[in-house]
Amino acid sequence: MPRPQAEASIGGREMTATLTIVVASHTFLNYPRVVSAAGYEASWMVPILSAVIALVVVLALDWLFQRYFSDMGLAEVFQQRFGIPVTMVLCVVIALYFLAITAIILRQFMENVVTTVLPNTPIYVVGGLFIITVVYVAFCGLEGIGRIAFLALPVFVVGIISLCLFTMNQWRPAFLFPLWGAGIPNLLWGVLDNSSIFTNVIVLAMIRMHIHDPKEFRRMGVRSTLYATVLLVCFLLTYHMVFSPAETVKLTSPMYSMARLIHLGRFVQRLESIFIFMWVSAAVVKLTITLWCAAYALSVGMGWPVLRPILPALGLLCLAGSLLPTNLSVVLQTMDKLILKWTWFIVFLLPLLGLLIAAMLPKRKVV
């Protein structure tokens, strides 16, 4: 049976841009509040230490791919070495993970839009417009996603840097001390609990065979991790210099809260509406690639020759799932206690252990 989206191909720069946005877009979500609760003044160290874990996994995966599976991606390795039943189970697990984070992040963006810029708009209208856009871009394939990400990344980077610099008159560097914040043990626990934001690892492993040159796997993984980490650290440093430690653990929309404080004279203030464009662009890229990966995992696991027909159904499923939580508090608790805390197993261990075990098994005949 032919591989789904077999003709899809994406360049190294486009893939790096996509993976960078996938991770760095957490600056707009609940991540700054969660790491602030773990490390307080030292929360900016959390993404650095988490990135070290991600880089180690990327290098290990690259070695395994180069040595044993030079022309395959993660799902294809499962298919070749584990057989159809096991591949189906593993791909469904990966697809459910991508669908879950798509739904929960979609709800967070919906809540942020409704509470900040469109308070009189029904939340399902905002979600419907979001998911229609996401499904359309995903339907365009990897090439379309990569080109949009490549165009959106400069806007995203300029936006983050501008947001940090425009709040300069609000900086209070004393808020960054004591250096270790809540203490080294709490900081390390925060790293373990929140390292799963580096979704670029499993996304890159899934899409590897669709890269123009699969040998660029390591370069793209390392660069996207480093770029995203720099953006996260810059934002967290500024966030903690603007707000006191007691405030940082309470704000559910850090980016919007910081943007509202911009005041550089009479004509440079209330610029939060400008940052909404950056916010929405990053959301579309992140949700699109996670939805595409979910469809791709299901296509390989179930042996379907194409994936585009299931994209609208998966988009509708994500929208329905995003509306299940009764309020924002339930959404944030789900993200904190389940998505961020436990999905490191799927992001890091599943591809790593999967490749290690697959390397020891003989090649199976794929029907």
Given for the second form:
Amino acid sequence: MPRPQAEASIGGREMTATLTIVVASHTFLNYPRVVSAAGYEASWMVPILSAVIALVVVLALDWLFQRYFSDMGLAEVFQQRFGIPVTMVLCVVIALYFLAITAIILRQFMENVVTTVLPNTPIYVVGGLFIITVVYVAFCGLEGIGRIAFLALPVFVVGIISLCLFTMNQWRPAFLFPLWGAGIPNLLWGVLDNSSIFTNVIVLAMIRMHIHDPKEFRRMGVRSTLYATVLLVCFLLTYHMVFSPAETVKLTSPMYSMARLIHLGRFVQRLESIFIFMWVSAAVVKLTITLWCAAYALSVGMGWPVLRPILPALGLLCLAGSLLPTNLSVVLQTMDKLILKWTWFIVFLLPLLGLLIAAMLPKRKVV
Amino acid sequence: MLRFLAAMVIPLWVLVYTVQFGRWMHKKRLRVGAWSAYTVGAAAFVAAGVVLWRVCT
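What I would like now is the form predicted in complex with the partner chain, since the data block earlier showed the form predicted alone; can you produce it?
Next comes the full complex, and the chain you just saw is listed first.
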């Protein structure tokens, strides 16, 4: 069977940077608001506990890959052990998941840009220019995405840390107490509901065979999870020291709200326009990798020898899909109630169960 | 209506490009691949059409 992007190969540092941005870019979305509703003052603990789940899955996947499928990725394991019809179904499920998160996150970024910095620009113009950039970067291939992520990561990290530090004069550490926030049971439910932001697990499993050295799977998975968790926790701690719990559950654009509050004297205030650059760079990397993964899953499932020619159609589908809901509240509800809450099945359970069952099945001849 | 037709040029170009990809796979006897590419192209074209109809009319 033909394999798309057979020669694509990505280095460990580039892959780690890509995966870190894929997870940590949730700081700009409605993740801080959703976890605040689950844990109130203790919401900074949610990403730590979710990261523990992600790390356990990464280690289990690494063991299964090393033991049974040392030179394969998830899609290739499905192909070799389950046969073409089952692979097709599983790859379509994975592709639909990636397309759905691309469309929803695209709409959130469009709404954020339109409501904050470009209020007179039509939303479809912002979305159109954004998706053209995303499709172009995805067209450059996995190496291109990795290199862009590697260049964007320092900007992203400096941006988040400076955003946290510049609001230091507004910190009220008392807002972090009581320590357990909404209580331990609510906190644990919040962890279970929101652990699916660690998309790096399934992305890494999908493109494992395109890493320079597939044995680095564990190192990349662990490092990207830890780096992203540190960034998420730093942001959430600051967010909760700046805004009271009653406000944190209402703000749809936490990063922008914090950036607007920066006031370090007459000449250092209202720095949100600087953070927009970081925000858009991270969004491009995040959406590019999810679009590329959707195309990759579809091409493995459907037996396409190449994936580049389908990228414009998938980009257009994501843009149109993101504009189909008439208002932002429908998008946010879909994200909160469906994507964040239930896609742990695809992010964690599908690769884990898939590899476990595949390990028990005999090898099939792939046509 | 004219605005809608003008705006549909880009989705139409994407559809033609995707159909060409499907035809190329058809020639290589990859029937499942070809039909799935046609489906993705048609879905993107229809979804873009619905959105643009709402925006332009």
